[in-house]
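This document starts with one chain, in the form predicted on its own, laid out as structure tokens.
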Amino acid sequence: MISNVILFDAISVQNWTYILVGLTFALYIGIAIWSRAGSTKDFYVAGGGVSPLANGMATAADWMSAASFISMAGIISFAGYDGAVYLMGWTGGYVLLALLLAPYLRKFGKFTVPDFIGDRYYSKTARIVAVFCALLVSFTYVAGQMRGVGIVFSRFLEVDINTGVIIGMLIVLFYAVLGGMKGITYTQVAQYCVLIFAFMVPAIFISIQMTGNPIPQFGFGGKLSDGTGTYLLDKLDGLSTALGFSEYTEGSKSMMDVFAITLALMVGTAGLPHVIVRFFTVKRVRDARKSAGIALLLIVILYSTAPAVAVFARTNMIETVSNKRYDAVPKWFKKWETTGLIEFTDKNNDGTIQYVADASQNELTVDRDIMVLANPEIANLPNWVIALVAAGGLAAALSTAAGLLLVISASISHDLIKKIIKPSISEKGELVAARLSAVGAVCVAGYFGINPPGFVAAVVALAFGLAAASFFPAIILGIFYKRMNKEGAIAGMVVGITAMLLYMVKYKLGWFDDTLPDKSEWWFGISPEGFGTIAMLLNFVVSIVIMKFTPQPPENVQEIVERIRIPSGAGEAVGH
């Protein structure tokens, strides 16, 4: 027995990764295989026919992507308090999407988001402008699930993160243009599964090891398990301002700020078209409201985890780094360091990592996606927790760049080549467009997995945005408003992507200055996180003004609105 556990531990990290992401690569594989698309049917929404329970399960898969496994963790840790606003946006946003959004988008029976507002908007204009966003929205949002694979294989198999992206697109690729959402649905079932299992086992046994809890959300408000009566919260509190950093309990973003990112979140999540069209999968409404409910229980197990892992992952990087002699840290330091995802830069020729707030003196430089993925090895777990890790960061990633590339496969072959360009195509040869799309599709996110604008959460927070600001304000009046008319849809979407691109390109990316401009030069003093709120109201505005000036829709089209909002024998709608 004893030498059975002595073989376990000896072997190393990375021959555990080969093993764990190995075996889930053929399982993924191997469900695509099994349940290859024959239609076009099978290929946008899986037939039509996915249970509720294998639906929450994918959807929960699907929202779950890199930014939620990798980099929400780590934007807390070194965030603190703001971080914050990502757990509650992003939380609150599926909330809304399930309430607001998708029992009715089921009802109306489409395959995608721009066949929803190309029909309710009776316009090829609103179509093109609707492909146009979700291919920017998907792609921006691909970019960061691209990254985040790049980041575990190449700390983990060690190569380089370009090499790293490389083998995910060619993995994502097999499964995603095999099995369409057909194979997508079941593979994001099974990644489900990898990636909680893969969350929760690290943080229970850093729980364990730090507070004496084996729950980790109660670990992260509970005591210390040295004996000091000291709670958790308030050494890492001690830890940061002993540095120079703020205390990690309070917040330092303005209130504006905060609102604006966190509502941003929400109503993006409320108009991710890869997210949406999870709903279209299911075989009635109220498997639609079902699987809505059972995926946000799913959801809720990481992300009231996520907190806590931030904590865990924090306070032990402080420890076990800060002030210490370089000769003498860890092996998990030198091991991230070759992946230049953390650096040390010897100012002043002592020898010792100062790890402190001000900038002309701090010798440590840390990416936050590592956090989450160095915490186990941080901790000092056994190598296979380390390589489960590993396993599960590449589900997360793996699974929603597999549905982004589905929304953006879909919209070019369903919603521009079929609707628009040339509806006599036969349905094998839409499919075989369909695939092709999807190649193309991970190419060009591989190139941005690459070169990416930001660390995983930003670039997904910027997705938020572009969803907010061009498709929430034109789903929502097309499913509540019958009055809302395709002049006022296409020009508020006109309008809000605009605005949201034109503040990114300025104060995230810089592309108009020599140098990015500074946070003081922000408008209201909110973010390009944020900024998605206040360009959804631009669209709604917009939207709803042109909309007064012109004409009404079209009998036809406001009883689509009636068919959708109301229940079957529960009379007709009053009013507008």
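None of these values were measured; they are calculated from a predicted model. By rigid core we mean the largest C-alpha set that fits within 1.5 Å across both forms. Numbering follows the first chain given and starts at 1. What changes on going to the form predicted together with its partner chain:
- When two forms of a protein are overlaid on their rigid core, residues whose CA moves 2 Å or more are considered shifted, and residue 421 is not one of them between the two forms.
- In a rigid-core overlay of the protein, residue 214 has its C-alpha displaced by under 2 Å between the two forms.
- Annotation: Cα of residue 498 displaced by less than 2 Å between the two forms, core superposition.
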Contents of the next structure:
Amino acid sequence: MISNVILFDAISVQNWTYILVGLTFALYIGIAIWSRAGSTKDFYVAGGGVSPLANGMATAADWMSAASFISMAGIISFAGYDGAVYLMGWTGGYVLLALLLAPYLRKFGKFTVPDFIGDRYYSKTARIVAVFCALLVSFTYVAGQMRGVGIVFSRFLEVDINTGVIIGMLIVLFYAVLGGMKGITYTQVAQYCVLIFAFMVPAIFISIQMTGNPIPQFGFGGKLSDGTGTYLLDKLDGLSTALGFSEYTEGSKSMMDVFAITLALMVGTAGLPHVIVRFFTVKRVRDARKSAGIALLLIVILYSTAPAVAVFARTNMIETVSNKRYDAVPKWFKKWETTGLIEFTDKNNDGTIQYVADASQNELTVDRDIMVLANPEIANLPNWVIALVAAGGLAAALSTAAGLLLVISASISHDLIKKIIKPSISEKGELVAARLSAVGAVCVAGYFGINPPGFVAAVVALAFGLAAASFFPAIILGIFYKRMNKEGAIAGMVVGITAMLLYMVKYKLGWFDDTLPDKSEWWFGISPEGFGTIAMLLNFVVSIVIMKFTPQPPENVQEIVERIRIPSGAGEAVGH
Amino acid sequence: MKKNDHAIAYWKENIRYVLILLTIWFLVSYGAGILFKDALNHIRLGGFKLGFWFAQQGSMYVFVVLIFVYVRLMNKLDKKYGYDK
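Which structure goes with the form predicted together with its partner chain, now that we have seen the form predicted on its own?
The next block holds the full complex; its first chain is the one shown before.
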């Protein structure tokens, strides 16, 4: 069957990949040349005149990283119900953004998150603490993205991972340095289109194959198309328990941990500087609200499809390999075996694949990424669909990397150089500094992509905890609590991010002990991924307690708060 | 002073909308998707157990609707208070 498909496909997967990746890259570069930045306002906030639709698309692409595109469906297919922490956590944060942050930050109308913290808390210290948090969050995040670019290149184009990272660096460098936020915004619009098309096409094909329903969101709650009348999810629950796994629809994390992780991810999403800064680019307050809605709608298209893909892929995989002869496995199995993403060790030498929950008898290890990467091949889809997945994965990784690099460069050129080190710098000088910082940031990100410190993979998910523990409370209190002062906010941010870092180092990296402490030692049974919730609460409590014992903020700061609460009026203009 | 009262009234109405919408936000995700998932799983929606559906589908759809409802409410409120210019 597979050989037939290849015979009839005139163009190989490899060539399709070159064609599609080449075309999309040419498109991104073309957009970058068309949308060069001429001022710092162009460079930091795309001139401040982006339409809500374009901003919504750009935010969605900015947000959906290589992890969302490549890994999320796979993570869910192994976690079952527990995967809901990512689905709810990474979407629910947009409700907080739209209702509690975006409109007010847009009305405030400056360039960066440290800008808001520094002005609202009338303090250079607050600004420096915010810059530190922004750099910490963005660098942990971007290192993972560059690695993702390298991995996609190496898997689909058979180049070395490091070569892939360098190609990715050059592309991002070109459009981020030339176009700044303006270039990034319009390339992200194109990247959203590429990535959503690339994600949906295989999902729709597979949904039709397995359930006869072209809409994956309905398909995975439907009956199998094999005529047995069984619901797909019931079948998967049955397969899972028969192999010794827990029921797919039940999951295995404690309710407390699921609650804490979901909240940490939601609040972290709302506190991520590269997401917040996107809302500085629209024209009016009402546009900020609307573009948050559009962004979430566009994100949910992918996020509601991912759990369906997870169920299709897991069912397909178990049925294809479980208790099957190793010498009769399909071609995709052998192909992905050479990449090390799927491994078979015949422990009992019977020549048959035993895939079971019991680690001592299990003979198959599957990398979760394979669920998206190999899915089109597992389902026998045409070559161009397989190549499309590569172009989509690259679009997802590049768009997120570019957004993060901009936050890093703005933190340095605007918040550190212009606002603290050398306020007399000219507009032109600041633009040069912004471009140079972007170059520097790309090089550092590339370095981490090529030499990933062992802990990067482990801490990327914790970037959310760091954002939740630092920015979210400081911004919320800054808007909704007029009396909040600099002493409270600074103490809260410092305590919150320190607590998060310490918990992460102790329970995720195990640096304080000889071995990684056991789960039973977690505070309240909460994993490091969920600890952002506790650190955030700690930040709120510390901020409010310290505030009670320290002087009120000055009159003019209280006026800023009153002004940002009203969508129209003076202060609409962006800039200095 | 009168201008200030106007702004305070606007802010109060805004806060009321936010609290109502965030209550729904909490109930569909943390309520239906996590805390009451097991009870809801006794109810079926086609092939879905209802708690599982809320956790992996329903809550996300509600999130989108919540934001667009807020956009509409606030556009009206801005107009009512003359803040739409």
